[in-house]
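As structure tokens, one chain now follows by itself in the form predicted alone.
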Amino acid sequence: MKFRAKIVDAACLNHFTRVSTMIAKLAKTCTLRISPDKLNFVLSDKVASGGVSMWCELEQANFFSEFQMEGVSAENNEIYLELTSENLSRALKTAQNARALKVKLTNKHFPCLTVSIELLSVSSSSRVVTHDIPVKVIPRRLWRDLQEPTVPAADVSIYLPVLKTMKSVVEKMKNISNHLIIEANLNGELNLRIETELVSVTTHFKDLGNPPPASGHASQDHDPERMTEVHVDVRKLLQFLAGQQGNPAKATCNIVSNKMVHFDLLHEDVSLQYFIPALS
């Protein structure tokens, strides 16, 4: 197995922060599958037992301007580590305006994820941080349970409204009750609601507009006022929200009745899927 790759260019090393925020603020340890044309951050808690997961994707052309991998076999030409998100985070924040980055799978005692950074200084010399992140390796007969997970056929898909609005409006809900509504319907109708003995709030989400359905779906049969509605823990929800920075380019909300929401966002030209089962 080998692995390195070096990104030279300021603008794909922001973005491969941002990133590596983002998962850190996601998942505690995550998953980086290495295949010859992508880069995955996988979560897989499973959704069965009340686990959220999270496929995010990135085609490694758009970030590394050199990329060498060697998979653990030519037919599996795959690398998959399992990593704690936020020691890659932390390693790449000290990038910032950085000449160069070099990530190289090693082996110092353990597995490792060595993060070379080159910096720049005021005299022409160049002073380089290495980092070297633990890592384990994961061996092939665990795979299939890190695949990107089957999207079940949605009741109702809708547009989410700015993701900062919605991460206020949870954070004050966050206060009153552990559980949360998110009901959707086909008219670009969004609430998010949460109802205790005591009290029962609802913030009204309009014209936010419905993706246009996929094709074999049944969900232009329904009555486009009713509304669909699952019952999240609102942590697990604010969690989603407190990991995005910016406002993607295209956000959608699929809920699943009763049994999960999946959110699906594009920030320029990384992809995440997060999947928040319901409360039984």
Second form
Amino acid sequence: MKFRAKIVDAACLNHFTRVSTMIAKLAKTCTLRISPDKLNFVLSDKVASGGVSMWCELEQANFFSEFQMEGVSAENNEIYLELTSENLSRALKTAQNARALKVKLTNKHFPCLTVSIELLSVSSSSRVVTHDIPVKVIPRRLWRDLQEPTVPAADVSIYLPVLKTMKSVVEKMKNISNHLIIEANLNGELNLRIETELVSVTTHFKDLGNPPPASGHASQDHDPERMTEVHVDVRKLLQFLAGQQGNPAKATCNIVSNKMVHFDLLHEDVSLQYFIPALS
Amino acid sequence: MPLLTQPIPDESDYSLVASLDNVRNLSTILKAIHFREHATCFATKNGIKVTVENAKCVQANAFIQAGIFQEFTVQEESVTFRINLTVLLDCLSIFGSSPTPGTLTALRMCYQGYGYPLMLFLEEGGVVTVCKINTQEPEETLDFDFCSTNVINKIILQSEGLREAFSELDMTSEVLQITMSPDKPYFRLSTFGNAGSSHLDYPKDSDLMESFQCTQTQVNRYKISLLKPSTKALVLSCKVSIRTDNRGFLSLQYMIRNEDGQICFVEYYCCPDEEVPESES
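Please give the corresponding structure for the form predicted together with its partner chain, as opposed to the form predicted alone shown earlier.
Below, the chain from earlier opens the complete complex, with every other chain and molecule after it.
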């Protein structure tokens, strides 16, 4: 098992840092999946701990100038590492404005992801900062829990509004209730709603647009005004929204009635899928 | 305005209708008195008064005159209800608490009358939030009977002069002692905490002193825990009037200028701390 990669381009480096910051906000611990073409950050919570799952994917070629890896075996040319997301994002924060960044899988008494950052300096001498991030190598028999989640057939798909507005609304709603209802229809309308004994609050977003339905999907014959709803834990939705910086190029919300909500985001060339299960 | 397109009953069905182009002109003032969960609202044709009380010793009133609103109608002589202020503030700031340049949140507020919820329609950038907050039985509020004819001493200060003093109050002291006098030390704030006593004097001719009308020396103590919440109003205000009456009751009136340059007032009344006999302390 081998892995070493290098980033030299400043824009790629900053972008990679931003991705790691986002991951740290979305998941405390995550799995880094390394394959010859792609890097994935994976979270698949057990139902007991909330059941949120995340699948973030980036093409290694868009970030790394050098990328070498050798998986567990020739047939299973992949590596799965479990790490604390914040350790990676903290290490990468020192890489801002750095000249180069190297990532390497090492074994220093225990397996580590070694991040070496070559910093710019005024004098000719170069300075290198090295972070050893402890990782757990995930054995093959556990890989099947960490595969790309299958996207369920949604009852309604809708484009998301400006995430910043959505975040401030959800933040305030969280102060009032921990149970939030997301509802949307095929007429480009999305509502966020909370209801308690004391107060009911509904925020209406409209003219959001709906992505074209997947061919042959049943939802086409559905009344466009009819709302499909899902009840979720406010804190989980807020965690997802708080992790987003800037506005993604594309953001879709897919609702499976009373089952789950799936967010599909594209930030430049990084795709993020986030699944929040419905509260029963 | 998209707010008007909301399906709402006939205008005349409401005992109170108020609309505002900038919700922060209301929410900022209400935050200044938000030291308890519940508030009582009184609306008359002159505007809305919101009252919060604590321990039957302190009362804060925020006045939002009818002129602050773009539309303000009250059908009855007066409309009174009690509401959860924390929830009301969360609703009013649903689109964010800090101002974003170039965007304003508009508000339309309707109340049908006794037993009905308070309806809020908020709009920002085409996004509409509808809130329905249940109202409660209004409670009798305290009458401090603070009458200007009984005022003994009165000082008007620029708020910045008091801001630092209040934010650095020694909270280990149980009381804040206020001395107002026509003679030295004129105006003194004293605390008696674990680390010793501290006295802060304001000279009569200080630039911060806008007006000084003290006729008689008065030394009164007020529970510091009751006065501390008024710091919220103090930080927003530009001027503060400090008055004491013949019973030692304290009135603090804060003049607050909103984002549109209009003036609102927030007032705190506090009763003096009773003298505790030596043997008990």
